[in-house]
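We begin with a single chain expressed as structure tokens, specifically the form predicted on its own.
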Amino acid sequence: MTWSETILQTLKDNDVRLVTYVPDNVLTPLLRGVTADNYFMAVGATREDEALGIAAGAWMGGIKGCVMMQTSGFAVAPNTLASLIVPFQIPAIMIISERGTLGEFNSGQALVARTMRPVLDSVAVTHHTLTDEKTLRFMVDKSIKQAVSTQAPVALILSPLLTGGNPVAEAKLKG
């Protein structure tokens, strides 16, 4: 299985079925897969906050729910994680594309990331950087099973050691 796959089955024996996301290239084979699957309720959002207060709502509705984002987007997510998602204990699992390291060529996102890690740990969420296949399943389903019987949040980073990184970018890069 590509590594997608392995993100999508897993999320699928979790019982994860909302996923709600802003588009990034990096992030386009989950979701293709995702908008495929009838499965998964997909759920497009204009911005990271939104797409963490979708999953906010789910949770409360009964329904397991996963953000999808990439670094720059997750500058906009600190105020929902520590007023909304952190207090009031809401499993909410991010799947985040790493953008500015390893080449990166947007100064921007080279800011961003190397902020995410720290903000992360001051509001209190766990995360884990996802760099390889053989670790992948475990890392994913030991985290979300975490999230949610300890009613926390979760960030899954998806390094560009395990996705090849941003297509986009390199084309750019090679240009």
Contents of the next structure:
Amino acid sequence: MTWSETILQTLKDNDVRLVTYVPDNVLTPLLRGVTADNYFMAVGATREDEALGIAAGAWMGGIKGCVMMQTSGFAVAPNTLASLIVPFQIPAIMIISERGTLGEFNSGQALVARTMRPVLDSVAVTHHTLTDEKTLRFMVDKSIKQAVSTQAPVALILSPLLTGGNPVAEAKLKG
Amino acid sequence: MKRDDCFHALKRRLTDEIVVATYTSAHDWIAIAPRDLNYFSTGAMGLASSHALGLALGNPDRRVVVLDGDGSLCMNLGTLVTIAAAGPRNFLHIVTNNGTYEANGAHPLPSRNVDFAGLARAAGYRHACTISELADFEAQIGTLLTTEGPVFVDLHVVPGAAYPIDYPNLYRADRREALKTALRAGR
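For comparison with the form predicted on its own, would you give the structure of this protein in the form predicted in complex with its partner chain?
Everything in the complex follows now, all chains and molecules, and the chain you saw is the first one.
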């Protein structure tokens, strides 16, 4: 299995049916897989806070939800994390493709990426960085189970070590 | 027309619908229609309709009614595009429009000349209308509750009576549990 197939299968194994997302290059295989599979309810959102709000409502309505976004999109979301997801105990599974590191060409991306883990720490949201296929299934599976059983969100950060990074950035660096 | 008169008219027509209400609409609604199938814990401003979309996707056999505000909608206008694309047939989006951010000191919106129903229609809602007279709302609400969604209603209102503003009461954990229990019982 590829890394994206492993993640999608693990979402299924844990009955995570709703996937809300704001697209990103690195997320492409995940989003293609989600939208091509009738098991999933795929909802494209216009902003990351909106995507989190949809997942919150779905949880109240009895469905587990995953929210996919990119690093800079995560920077839109702290208000929603702090005033909704954390205090109202929504086990949102966030999957965040990591830009801004290991070969970034965009200085804005590099800086905004440095805000992500401190923000997650400041609102006490557990986060793990996924770096290799060997540990991938274990980390995703256990993180989802812990999020649901403790009713707390979790952020799973897709490192370029796992995904190969952004192909656009790669092309620019080769220049 | 007064917002609370509209809410009384809505309450008379409700059966097993989920009602998602936010900020000033929520304060009014909880006083007028306390029921287990209400949902108020919408947290970050502007997201009531997003919560409602999640609820509607998870409960396709039950109608979801959102009591949104015009200020709230302006904080999350993209929601119109998202909801229209998702296309939930069980979705009624009501915006109580008084031209102000009422919960934040009643400051005016950047513009009072927004055609919200036009925005919803352009985004792709199946039906969208504007209502300014209570008699019209009373006459149409029954039909709107059964029209295939997503349906959008821009209600031009003024505040009615003053209801208690009590956020801890709105956000009580047992209200969320009551909603989950009621939804499970209905499956």
